[in-house]
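Form predicted on its own, single chain, as structure tokens, below.
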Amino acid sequence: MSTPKTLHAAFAGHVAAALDALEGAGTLPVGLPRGNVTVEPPRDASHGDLSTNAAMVLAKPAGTNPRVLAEALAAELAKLPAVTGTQIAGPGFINLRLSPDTWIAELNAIAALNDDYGRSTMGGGSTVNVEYVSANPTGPMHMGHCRGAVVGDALASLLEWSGHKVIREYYVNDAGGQVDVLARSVHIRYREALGEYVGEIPEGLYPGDYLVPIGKELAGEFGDSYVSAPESDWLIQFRTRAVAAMMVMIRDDLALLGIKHDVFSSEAELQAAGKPAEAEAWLRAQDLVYDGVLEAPKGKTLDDWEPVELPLFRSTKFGDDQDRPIRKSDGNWTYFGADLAYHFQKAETADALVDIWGADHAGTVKRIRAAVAALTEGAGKEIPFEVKLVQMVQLLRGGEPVKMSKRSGNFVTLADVVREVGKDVVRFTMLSRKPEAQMDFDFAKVVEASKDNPVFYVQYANARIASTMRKAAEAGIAASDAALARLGEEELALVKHAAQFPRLVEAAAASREPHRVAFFLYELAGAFHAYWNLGNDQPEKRFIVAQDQELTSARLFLASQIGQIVRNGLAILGVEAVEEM
């Protein structure tokens, strides 16, 4: 059984066939590149149902006038049975009006594809590594990590929907000074578990109570063996055990959000395997790493700053204000040095890389992107690499900033927030704005039953549809496609909106912007609710018209397919489509 083509895919094919016909007739030169030709809804719905820029794009390389080419192309497209009208707008856009039968056919395509409506083969099976969260393994997840976690997870799902294979990866920063601080903090809790009064946790260590259980565990296992022992005797062991315990906690916190990674890569293992040294060798071979001395920091003189020769990456070649060291003066790798090696490692198993970072890392984007480009090109495999920056989230309660959690030390935990408002609310809310925009998360607003709360508004659309189906079933009426021809312009307007979903998925995947799915769902829910509200004053507009079962069955079929689009979109975002509210 062949898979039905969605409307936009079918018309992209129709435009391609029409261009082929013009080539055959000699109107167009053969072989012009068509990569920029689009078929999409016009910005103003009054202009028609679909619009193509083909004449605009191809006229110049064809050496002809855009409007002349548009007239020839419009004449070809007018031959299609689905096209009821063509109009040339501006300097050469072609607007098309489609027959009602075309939209009814699309409604049937939604029903036929069901859970797969909107899936695409655009990715061609290529592998994309999406690295997200990667919080330091020093404590539970907090809301500062939440937005990037949701954006990354939704992006991974979106890429899978568009035909990519996806590797969901978490980079465990277990080789830096912060994990030594973690080990020292756990040592205090270990002594505390053995009965020692430790008082206030010293400045610079992690004060959270979440370290108490690991301290007790170590006390039970080692007794007082390490109470007075020198740090060198216990640091590595305590660090290893503490990081492992923190990663269990982090995995549990992410699970509350429905997030599960495929790969957890260890920075410590990366360094032990010599990957940073390999990366340095590649970059030296391309003259992108050299031994040099950094300029003195601002305000420092030779009296209080000693210049040291370090291996430097030529960041200035890529727009940075200075070259950056990949090793410290003690020989250890800088974060940048280890990070570029980590990306080199990821590139070995993927065709493209996407990182989700906090906006506070914006300054490192150029240099790591440049280093990755140099490494992968030098290795004979140029890998596209993108960084998506995510702004922090401000927590509010009724408009007032939320006070920090005493239990967790100095932050509000993600687990506390998810348990209070629910996974779906958190996930959808995190995607209700562009990630680069500032976000307020108000506990009162995100559970509000109103149009101003996007997650409620979208879920309510699906719940309304489910409720309508239950009421119809009680009345002995089932959805049917037998009389879809009775659907009018207002009903078909819903189909036109829903039919944009497959194209939206591809566009969102190509731009790595999962929030566009959330925006689309909100708009579709708004269109559905607007039609529903017509029935408040006009009973004949209701989905269930008791005296006209044929029309009711057709409208129920329409409603069920709108619900299918909502469910498919929510599935991409990792949000449940509830049927009762």
Second form
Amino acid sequence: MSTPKTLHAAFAGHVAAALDALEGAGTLPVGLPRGNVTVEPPRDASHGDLSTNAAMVLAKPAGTNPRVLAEALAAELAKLPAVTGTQIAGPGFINLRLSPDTWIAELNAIAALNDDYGRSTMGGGSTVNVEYVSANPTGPMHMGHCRGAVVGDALASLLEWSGHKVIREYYVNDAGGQVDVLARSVHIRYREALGEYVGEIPEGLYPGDYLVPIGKELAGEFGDSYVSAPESDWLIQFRTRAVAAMMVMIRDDLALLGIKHDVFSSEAELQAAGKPAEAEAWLRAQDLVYDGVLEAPKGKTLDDWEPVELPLFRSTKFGDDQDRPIRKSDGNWTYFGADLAYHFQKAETADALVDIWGADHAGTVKRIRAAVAALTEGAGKEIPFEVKLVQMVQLLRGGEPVKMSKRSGNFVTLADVVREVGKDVVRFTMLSRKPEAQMDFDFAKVVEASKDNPVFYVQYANARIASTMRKAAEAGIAASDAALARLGEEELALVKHAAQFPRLVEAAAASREPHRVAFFLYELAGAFHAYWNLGNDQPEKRFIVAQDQELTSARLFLASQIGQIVRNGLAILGVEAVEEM
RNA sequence: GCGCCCGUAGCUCAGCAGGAUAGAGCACCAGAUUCCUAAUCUGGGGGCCAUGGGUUCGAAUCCCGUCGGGCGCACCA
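Switch over from the form predicted on its own to the form predicted in complex with the RNA, please.
Next comes the full complex, this chain leading.
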């Protein structure tokens, strides 16, 4: 896909060219680093349309005064046909004012690029593996998983928009003690299905009803042959079957949110393939794994603590606080031991790794980061690795916390919530706060149809535009770019706002923060609604002005492009852009 | 005791990989709203960006300390 340069990208190029010209003229020394040079719209629109700090950043290394350099640079930039005014302000900002034609051209660019406006080649086609959800396959998804799922999914599409190939991956923890517990829980349901009275599910097992159907299925298949058989006869089989059933449920839950992973990686398969053992052997050869005894944890008393010799990974060498065991005293892999090998496996097919984790796993970030550094450096290709921690969501209903009974296994499931408020509301709400901040999710508020509700407000902008188009069509007027010169200051201000979208997408992708897209849309919708409201008192400012078809067509064209941006932004977030509400 | 995250208006939160006079919504105050494109509109007050240092031409943003809140700290995942 070839992407024509958007206006902001083009001006970054223009400033660079102007600096080249100054170098050529001897005004500026050749080869100064320009990494800190920015070209961006000033916060205060009265300062102009674009602003660059180039003179301030380069003055010092050039051994000159910022204002002198600014004068020279401004003179160079003033030669551009698009620039109608330059001004030097403050400590050396150069403010540029652009011709209306420039903005009209950008409006046309939005129309031309359409669903692709905002895509960029920033990522250069490199592959990013985003691992998210990775909930244990021991039950349906509950709301605790929801935020990470949405953030991860939106981040994945954001990265695609900014020119990366993305692998959406789910790590299935089907090898640890939790899935053995699952198998035992299913065994009880199996006995129950055969007519046995099992009473209350014992403490420590999974009590949820969702295991009943699997018990029945296994009963139908195996009859009573495993009822009193020793655990070793049935555990693996029951476990495999239960995990498979759980993953079907989980995929269904994810589908409700519009989430579909490319790869599901099984921890059990990873172990069966000997990956953790390979990693251990290699790390031992590097003296990065050794047999040792950890000190007892400080500041916390454990009654059953005993010193034990375990194979330890030297994560302290890479910034961790403590070396970490990769196998347990029974010889099985620890979660970390397998996870280490898993990350190495992911690194083989990606140029960068991103993990989305719940904040309760914050304590394990350092060790896994250490492991990735050790393994990928060792393999000769160091892979950047980031963990995004997603904070917990508190569920409220009209301001009151939603009660959850752990005892009965009645947590609030994702499916219930999506069924109640809808996929779009869940997704947008989860993205309406930065991930590392805690968040409230109030059932009453998120479905409110008012301007106080961002989900509604943004969708309403698109719906309003769609309804205007329908209305205009009835009157026989269509959008047209024939007379865009008729658009005035207020309309062009909307274009200027919308034109930020490509930059915003790049910045959000670079910082791995999809919530910025949500905020941008909220603001853009706000600007659109504000313009719309002008029509309340001033009928000549309405989109449809019956006695002036030319102007109406131009405004409809504008509205249509604003709608396009809203739709593109919502597409990144995975939220439907409805046309009627 | 150690580590990580957070601390911005009365409340809930933004703040664009350091930039110009720190923003939005709610709440509050004052107006408008028989018209119109339903799901209101316009304007206003309100801040020592927790705090003390440091780096820089320039800090809410980066670094260090302190205070306050949350989370996590053996072979659980």
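The term rigid core refers to the most C-alpha atoms you can superpose between the two forms while keeping them within 1.5 Å. These numbers were taken from a predicted model, which means no experiment stands behind them. Residue numbers count along the first chain shown, from 1.
Participant: Using the rigid core as the reference frame, would you say R314 shifts its C-alpha by 2 Å or more between these two forms?
Facilitator: For R314, whose C-alpha is compared between these two forms after core superposition, the shift is 2 Å or more.
Participant: Aligning on the core only, does the CA of R512 end up 2 angstroms or more away between these two forms?
Facilitator: After core superposition, the C-alpha of R512 moves less than 2 Å between these two forms.
Participant: Has the Cα of L283 moved 2 Å or more between these two forms, judged after a core fit?
Facilitator: L283: C-alpha displaced by 2 Å or more between these two forms.
Participant: Once both forms sit on the same core, give the Cα displacement of R34 between these two forms in angstrom.
Facilitator: For R34, the alpha-carbon shift amounts to 2.8 Å.
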